[in-house]
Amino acid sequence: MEPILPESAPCFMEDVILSRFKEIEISGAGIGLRSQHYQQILDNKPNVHWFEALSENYFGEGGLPLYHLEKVREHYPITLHGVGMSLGSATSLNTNYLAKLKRLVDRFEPAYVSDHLAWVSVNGKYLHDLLPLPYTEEALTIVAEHVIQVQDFLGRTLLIENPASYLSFNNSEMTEWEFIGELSKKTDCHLLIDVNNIHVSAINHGFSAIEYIDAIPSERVREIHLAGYEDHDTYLFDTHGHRVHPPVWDLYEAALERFGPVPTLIEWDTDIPEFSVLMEEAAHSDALLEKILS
């Protein structure tokens, strides 16, 4: 999804490094942090295990987004999830982007830092979409080099998320799940498994979602995403704008059986609903997580 960059706003504590925030483990169901819900969260302190913030929304030098993120971070663990790293680009990584991300990571000390197995830019020109890769040895080498560079720069292990896709490349030499498995071996990265994306891609390309889940190295999985899609008859479109659909809940249960009670995010990026709707989805996830633990 396209990041919403912070608009100009009054500067709040722009140079403060929040060293009192320590890295902590997360568990249970989390919710994506959206500006529409800032005040409700801060006023009511809802019973949410953790929040995920979209990294690029907080790259400004100051302003209301950072102010609210700081206030939320005082009460909840957070993760940082990005869409602009462009790990799959054949060109060099954007060092200015990485510097902004590192400043954010150092300031808020998130539980996890994640981005996508995709490319979004060419020679500094951003396309504002998460574009797929050919799954070849050449692409694997490029992505692995980029992941290692980012991990060295941030001093953190990245979580890499599997994409939703609508086309595949004729020159691919391996499946997506084989590519992801090899990437985790080469870079020692961790994985963010988006169960909705697996379902969407499985329907669009005609592969088995269960085969995908079964092939992922379970010891690498640190987080799961759940979201909603749109059914366009001939394909599924990943909008992150609906409740989680029943087939995705079913696949999620299968994923938990394989990976264990992995922290799970309810992700909703378009047509943002009332916060109570997100709480209901998180409660459903928590119930399935508890079922695995029992």
Contents of the next structure:
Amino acid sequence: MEPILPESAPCFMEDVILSRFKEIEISGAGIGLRSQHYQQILDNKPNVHWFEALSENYFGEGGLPLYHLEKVREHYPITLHGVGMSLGSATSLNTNYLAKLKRLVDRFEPAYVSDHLAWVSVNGKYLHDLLPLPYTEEALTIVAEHVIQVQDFLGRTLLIENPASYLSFNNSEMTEWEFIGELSKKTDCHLLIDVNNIHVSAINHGFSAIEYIDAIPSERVREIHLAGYEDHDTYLFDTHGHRVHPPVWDLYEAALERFGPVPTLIEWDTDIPEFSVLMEEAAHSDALLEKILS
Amino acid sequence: MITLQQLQELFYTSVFEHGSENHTTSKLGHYINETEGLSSIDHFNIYKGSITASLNRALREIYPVCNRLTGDNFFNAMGKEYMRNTTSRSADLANYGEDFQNFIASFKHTENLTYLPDVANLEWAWHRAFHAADESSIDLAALGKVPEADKPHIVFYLPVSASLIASEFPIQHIWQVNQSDFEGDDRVDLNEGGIKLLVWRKDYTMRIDPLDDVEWCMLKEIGTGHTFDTVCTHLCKHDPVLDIEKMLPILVQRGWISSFSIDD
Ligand SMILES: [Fe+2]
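Rather than the form predicted alone that you just supplied, could I have the structure of the form predicted together with the partner chain?
In what comes next, the whole complex appears, and the chain from above leads the way.
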């Protein structure tokens, strides 16, 4: 009988057998790994299903960050989430970046590797922010080439995340969800749907969040993100510095109805709270995931 | 039709464009949709503000003491000027700000803060050591077994995390009293004299070790990567009474020399 590989396992059977870690697959709610919580996590081994590490935080050659990630990984499955791949750059990808990412992937065996539908740099000059694309055929071709290049290099499927955005270009030829649908068809990539980002962008650009969710090819969705935004009066700003807001929980339920019980991350990047606050948010997410399962 | 590359280049230039001369920004504005309550430029400015804020945050995390010494407003203004002058070439923000001390030294508003570039130098050395590769300590058994004939050809290495820093100001004292957990008298007399330091990491512990003149000279010379023979010749020229044979084991024992090789 053919061995059946779990969805999230590395591509080659040898890797599974040789894995240093007990767990690779993820399910349920996970929490974004932040340095403020390392000690607490390692001391108390809280009941969290998985952690998401920000890839670039572990690009150094050594020192405490990698030490802590190693320790966390001994007890939990992880995913690697990046902000610096710049898949939307009109100019070529940074191969040095990809080499560093591959080194991390090989060492820590994440369930998933993800980055954003955005550009961060042009001509090798970095702005260090997730910048929006015009949704044109030209951009689609470029992003698809980059996704394929990365997937070939890493030897695994990427998860692409929808960004939160604060401007839209008037030369766009399609909607963001059409662009994402086409991209996933062209590259066979998987999707990380950030429900908070959909809500933020829907308010900022005046589209229907439900229409967006309904258009996503659900069979490709492997992960969901939840976070808190800030209301700046004329627009919503995605600070990742608050609890998940009620309309985002509502949208999340709609997303689960459509995508099924997809592993869900609680993201928090600014004004990092006590770990217990993240645990509460994760428990809420877990309750909704259970509801869908039953 | 504007190409994606042209649009991104326009965006990049607009981010660092000065307030009054906003030709590029208004050109970019033609491609951005307006919404109720926000013009196309307003939309762009959300990004401009968040990019500036995150680069400033990155500088603040690497240079917390410089930030404390100058205050948030001054530090942010200095950061903005730095951004306009310095292109970030790495996807990893931890590599941003390496030459900040040179910028501070040339920044006209820091003329009275003569010690600030050296404090920045210390903070970068700390940051670099924090992320440097892990390293085990020197293999003393192997060192003991080096044949007598090979000894002149030994090349000693400082820890990969190490930076040697000298200042005519008491920068270690300044650094100490500006740590968030510091308690006590935080006054520093700028005339208390200069200092020589080795900033490095021993396993996972950060170290700032003050050096005397002899230690400084030896480590500086060893840091050039010359063979022990050459190192000794240079040091003797500089200080004929220096007892290198006595000093070397002390440097090794303190962890300031972390490895060696035989140059053939
Ligand atoms: Fe996200």
